[in-house]
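Below sits a lone chain in structure tokens, taken as the form predicted alone.
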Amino acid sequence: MLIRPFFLERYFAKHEFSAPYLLSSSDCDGWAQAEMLGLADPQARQLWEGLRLGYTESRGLPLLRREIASLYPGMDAEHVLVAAPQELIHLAMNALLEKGDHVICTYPGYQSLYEIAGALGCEVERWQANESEGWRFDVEHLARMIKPSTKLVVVNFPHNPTGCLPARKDFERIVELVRARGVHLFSDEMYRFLELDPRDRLPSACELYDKAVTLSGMSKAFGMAGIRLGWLITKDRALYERLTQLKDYTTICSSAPSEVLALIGLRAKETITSRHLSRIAGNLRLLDGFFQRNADSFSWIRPKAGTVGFPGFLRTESPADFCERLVQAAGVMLLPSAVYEYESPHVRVGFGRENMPEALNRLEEFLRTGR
């Protein structure tokens, strides 16, 4: 399969581990392993201390799959497949799609959600968010996009990079549309549980539709990106079996220590997410003030969920040139909209990190002085 470079990941590879201040990261601050182990219940602690570093079950540790399934009413461990999130996207697209299939994907978005389908020879159509309506995705526009050759609709809510979260009625309408046509729905829910108002939380797609596939993981809401673990969950048994067969050609099984750490994190979900949500709320208040003071340089639509937003860039230079000058002069990394191949000038800002206030201060100083 010939596939283009992943522009966002190539940009992060250039700056992520050299820039002192990351103002575009999409994850929450990573937990120290010792602190995470301090959250372990007796069963998980015993698992950790007695862990043998051999092969694990290909589908995932049974205890972990049961814990994951408990997040989704009506699901059980037999619906869950554990692997790295990026691997799971790759597996799902290869399991679902063939050359010539029509695929619809929310846009702008994480490149692999549409790029893999394109590399497989599919016709990929981008369902674009409407900035003038608060980054709303028009569901009736989606209805007009679906055609007889449509095989898959891909959505990402809460949305990266805009922070959009549809109303429940709109999300249920999406499910209604794909169900009426027998189309699979791939739902990237990596930012679920980071809703600023928990009443806005959507049901998972896998709870609503038998041909839905939900993706989630430990990277964003749980601050555990380094364990490289996530899951797909679906009631579609034929698809599930195909996914497990394809996984034999990728990692085969997951890391044994990562699976136990994920189990600990999931069992401490409320402790972990409440800490992250408190930080996010404080950082967003700072961003509100920053964008108000700098309305000549940026436009701002406040995200409803997640850890990223997508402010418009109003200065005369390109976002790419600005971001390069910023990281070189001030050590602050912002993400230009060019990595999304998004024509309108924007930058992605992340607000899940503890040192965001300092990074924001350095950005504001750079706007004033150019240094």
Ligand SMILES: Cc1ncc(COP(=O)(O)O)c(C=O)c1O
Contents of the next structure:
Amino acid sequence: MLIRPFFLERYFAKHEFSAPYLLSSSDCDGWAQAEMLGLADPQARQLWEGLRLGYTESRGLPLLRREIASLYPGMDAEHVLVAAPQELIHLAMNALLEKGDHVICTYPGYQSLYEIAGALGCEVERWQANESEGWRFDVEHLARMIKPSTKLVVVNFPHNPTGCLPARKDFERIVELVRARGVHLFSDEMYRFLELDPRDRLPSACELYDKAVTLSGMSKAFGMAGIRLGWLITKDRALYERLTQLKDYTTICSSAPSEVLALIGLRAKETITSRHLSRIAGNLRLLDGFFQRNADSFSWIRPKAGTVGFPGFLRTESPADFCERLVQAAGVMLLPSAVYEYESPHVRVGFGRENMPEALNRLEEFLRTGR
Ligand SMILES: Cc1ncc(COP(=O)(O)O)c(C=O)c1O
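We have the form predicted alone; now please give the form predicted in complex with this ligand.
After this comes the whole thing, all chains and molecules, with the earlier chain placed first.
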């Protein structure tokens, strides 16, 4: 497959492990393995200690699939396929799409959600978030975009990079639209469980519609990006079978230690996510103050969920030049909107990390002094 570089990942590859302050990461700090093991119940502890490092079951450890399914009312372990989230996007796009299909995807967004479809020869249309309406996605606009050749609608809520979380009635209307036309729905829910107000949490697409497939995983809400583990969950049996066949051509099966660690993390979900949510709430308060003080440089729409936001960049230089100067002079990594191929100048800020206050102070100092 001929596919363009993943611009955001290339940018991270350049700076993530050399810049001392990461102010644009989308994950919460990685948990220490020892601390995570300390949260294990006796069954998971026994699994960990007795673990054999052979091949694992291709669809995923049954106990883990059961734990995952329990997050989604009406779903069971038979609906769950375990793999790395990025790998699962690949599998789903390859399972669902053929050259010439029309695909609609939320935009700006995580590049693989539309890039793989483009590389497969699909006609990809971008469903744009409206900044002037607080990064709202206009569902009636989506209704007008769907056409007879539309095979797939791809959405990502809570949204990377804007932090948009639609109202429940808007989300249900999206499902209604695809259902009425028999179109598949790929719902990237990587940032679910990080809603600042839990009453805003949306039902998962897989619960609402048989031709929906939900993506989620351990990287963001659980702070376990390094175990490279996530899942797809769908009631569509034909799609599920196709996904399992394709996985034989990628990783075949998941890492045995990662599966047990994911089980431990999921069973400790409340402990883990409540720690992350209180950090996020504190960091967002600091960001509110920062953006108020620096309203000549940035415009700010406060995210409702997740770990990232997408402030407008109001200075005369390009965000890319500014971010480059910032990382060189102050060691702070921000993400310029160019990595999203988003024309209007913005930067992505991440607020899931413990040391965000320090990184933000450095950015403010840089704005004042150029150092
Ligand atoms: C919206 C979205 N989907 C999928 C992924 C991929 O997740 P992972 O890095 O765990 O493979 C990311 C990672 O940043 C993301 O932001």
